Amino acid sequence: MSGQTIDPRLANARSAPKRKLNISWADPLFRSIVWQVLIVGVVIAIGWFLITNTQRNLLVRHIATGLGFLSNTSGIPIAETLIPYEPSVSTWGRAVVEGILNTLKVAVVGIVLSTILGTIIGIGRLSKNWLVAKVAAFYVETLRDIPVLLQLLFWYGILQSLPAPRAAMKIGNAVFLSGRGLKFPLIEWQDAHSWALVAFLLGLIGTIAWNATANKKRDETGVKPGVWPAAVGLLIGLPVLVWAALGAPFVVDYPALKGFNFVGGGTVTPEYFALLLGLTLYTAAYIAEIVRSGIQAVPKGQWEAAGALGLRPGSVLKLIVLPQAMRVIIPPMTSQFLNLTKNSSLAVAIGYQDIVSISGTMLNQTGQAIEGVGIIMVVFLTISLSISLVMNWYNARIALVER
């Protein structure tokens, strides 16, 4: 069309002929292809040599290889289990799955708690209150400078020094804290609770969809429909309705002292509590600095402009500053999430049976050293890549888009 103009560079790029490959060492394109082929070939050759040499040495020493041993009975007790496990019946494969779940239990809960605590402390460091700022700074500078292994041993030692179950500290007759861990009431899980959980997840999906629709209507009309009424109905009303329709079962299992220990209820063992506490407090110190630096990276003009509009400091932080700071905070915070996950391997020092501890026992009893170490590597690599994938997706979602 006559009214349109075409960028000359774009027109030249379209009309330029494709460059032909010359089979000559003087051609840079040919040289780059040759070097890439050679490098890939060398890597493949080294890998093939290492694999065949390892197989030959294992065969000479009559060392069995493969993952067939995972179907053998394990015979090792596991103190904390999330799935049914019997040492005399369960296999090594099931023991490995239990170790993976125990590792995830520490990593997921630790990431959530350290993020919340680190964010609060990071904001506290910027507080105009002198005492709050100094206490937050003391926390950061102290916990960052103490090795995490020493912190784990410190908290484990404190928990082990708590009184015996008969002299346990208690809140009413429901919660007890002793050297055997924390005991608390637990609801007996039934089918109605499972269906209520499904209803909650469906309600969560519906809430997210309605929030997206409300944002779209706000962009079109300038008025955003209410989200909270729908969220309350979907997240609370729907699960309660399903639970009530299935008989509304509600049986609480309270811990009770029998003999030298408690029975019933839920338990948080000293090993898990010490590991979770140590990793959370240590990682939160680094996250606090990340949050502080991210907030300070937002220009002061944003604060001043929001203040001129009459917004309170809390609203300015929540609605204006933190959304912009997230673009600076997310990349280094991803590294801290990965560090917390990898540091969970220190659980073996305090007796918590995670994937490292269980695989180490399996390695010693079966002699499958390569397979045992390989399982640990694959597990941590998978967890770390999953965290990176989620955080990179979120980082790309909140990134500034040029128009």
The other form holds:
Amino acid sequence: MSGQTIDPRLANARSAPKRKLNISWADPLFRSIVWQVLIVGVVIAIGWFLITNTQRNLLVRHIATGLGFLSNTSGIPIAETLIPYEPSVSTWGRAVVEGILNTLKVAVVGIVLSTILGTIIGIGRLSKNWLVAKVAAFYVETLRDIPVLLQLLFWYGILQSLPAPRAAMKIGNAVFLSGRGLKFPLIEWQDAHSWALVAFLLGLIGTIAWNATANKKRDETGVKPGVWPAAVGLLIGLPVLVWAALGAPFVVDYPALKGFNFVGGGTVTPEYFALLLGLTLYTAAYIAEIVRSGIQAVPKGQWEAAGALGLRPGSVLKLIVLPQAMRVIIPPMTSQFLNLTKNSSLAVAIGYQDIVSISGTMLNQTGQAIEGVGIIMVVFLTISLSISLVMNWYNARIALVER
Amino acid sequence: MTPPTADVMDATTPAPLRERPPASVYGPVAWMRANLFNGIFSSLVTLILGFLILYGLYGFIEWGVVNAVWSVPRTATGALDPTSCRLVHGLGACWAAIGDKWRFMLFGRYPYGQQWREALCLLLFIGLYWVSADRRFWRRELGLIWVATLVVIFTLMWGGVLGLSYVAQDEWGGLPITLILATFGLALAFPLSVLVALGRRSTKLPAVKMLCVVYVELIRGVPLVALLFMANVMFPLFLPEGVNIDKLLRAQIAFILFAGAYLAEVVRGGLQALPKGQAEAADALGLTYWQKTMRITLPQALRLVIPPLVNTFIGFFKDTSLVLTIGILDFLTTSKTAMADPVWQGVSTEIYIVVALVYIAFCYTMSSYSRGVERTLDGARNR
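What would you give as the form predicted in complex with its partner chain, now that the form predicted alone is on the page?
Full complex below, order starting with the chain above.
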């Protein structure tokens, strides 16, 4: 027998009579069709007007449409590159990819840092310690009311006015902070390090698997086998072993002052530093509010009931409160992540070469305005959509399972 | 028998001796023990944080008050002599620069003798906000007040009539530009957003709904900087040859389209939160769509979303500063230009602080207003 049962009352029922369209203003269906044709028609007419104008203007200015220009040599210098780039050889396409990577570099690091800082401040605002709560509240109220662009310019101004490399502030003889940015020592990357990284990733997978088995065992027997020793062994021991087995290479590349600037080591440029600092501090203020309201949304009875069951305060937060608060926190948090990513385009004001800045230069130099703006839109829509998808997936995972 | 009332008690029994609670549960010491030094960890955090705050405050007072230069002497030729500012550079603030530059920061390159017109515009804007915030003025006439005030503001800015000299639009600048961008942006984006929100909720017009969804999602997906860019470089391409809209208007249009999409989502949230029965009851009474919307659903929906609306307004007010990227002389841009003055070389932190304070004043007023409205509305709802 099929799972579907048919309501006996419906078995003999007739379907609703087919509506006939009356050509009369009194017929709602007719009215709605007329309105839609009218509105869509107007939109199409405006679009057509704009497109024909654009075509004529492009013709007058001798600008060829199409993405062919992307394979031409760019010739613009890019200060910060994640993949090899040479102005005299590399193409516009390559420059665009650099821009996208630079945007992602700031967005990803910014999202991670602002989440951590925002959570700390949000919890701090609920602290029983009066001073901590007041400081957190002051932070949130002040930073939210200052335009993020002003904050970026402010930090950039401060970082730029740091002393010259010769008089750099330093920690030991390894980390230098000067007007040219932050310089830090870097380990010379060799094959052994790559293998150690692979070992670390394998260890990570192993740890997750072991944790799952341990949870299963806990569900069966009520006692959870220790996860920490295995995790330490897999995450630290294994990579170190692999690294040692391959000869334990360890050459540190220290930054050193040579002439007017530093040579060697890793660099965080003032532009990137200011952008990251500004975006992180600004977004953290919003995230703090989201975290606070999320935690406050959990009824007090939940804390008390968990306490009555004998859970320790840490466990109460981890097992009872946070899972419930997360449901309130995640949707607004997603839009903050999107905001941070979109705000990263303010890089253009302080000279960090993100996708908007590079597309802007490109569109000024080649005149390909439509393609340039199109690239910006496609990149941001893709990033926004990806963040939304990931967060929606996570949201669905932690959502309340209603039976 | 009725229980003895308070005055009967007072008349017959002597008042009990009011003993103060012991100091261990009452008074500043107990308060500090409960709120600052509750446990080892809490005490440690208090001490460290307290030290940092005092240290920072000390540093700031030393920089901003003790070592600060409040005014500089003039040289024989009448020019300002910033030597004393240069001497304390890095150790003390140079507030004298603000004293010299504040008119440029506020009014930009507007003709110096005519700047009272821009100042009057600022007052008119603030008055307009004041009136709009007062619930006694929430009626149809408010629209007329807005139109009238905005016309007066434009007359004052442009001039050319009533004996006011004409001031070209590219000479405008400073705080009035910020307020013009924000106010016009919101005044025009708001009706747009209501239409879009209604369109997006429409069940009978799928094509219109589609258009609204595409508009909102497309705009919300890209940063404002990109839209401003687009307005700057693509508008000239869109228009017929010979037609040229000036930069401010282009930015204003981009801003209206941007704000419209975000506000539409807020309004839509209000429409969704309204119980379905309201619309159904209106239908049952035989009201037409527009009667139902204008008299039943929309007023209630908008009232529901006042707090998020104000929050969005605050966001846009701050976002007007982004026009710096396309070179429009708003408040932030003029202030940044003021820093480039060779006389006041190296004075940037002071100017940034003043600009931040102005923005904070506006935003804080708006947000405390929003909180107040929320409280009254909650009170009305929980009655």
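Everything numeric in this text was worked out from a predicted model, so none of it was measured. Positions refer to the first chain, counted from 1. Superpose the two forms; the largest set of C-alphas matching within 1.5 Å is the rigid core.
The Cα position of residue 305 differs by 2 Å or more between the two forms after fitting on the rigid core. Aligning the rigid core leaves the CA of residue 28 displaced by 11.8 Å between the two forms.
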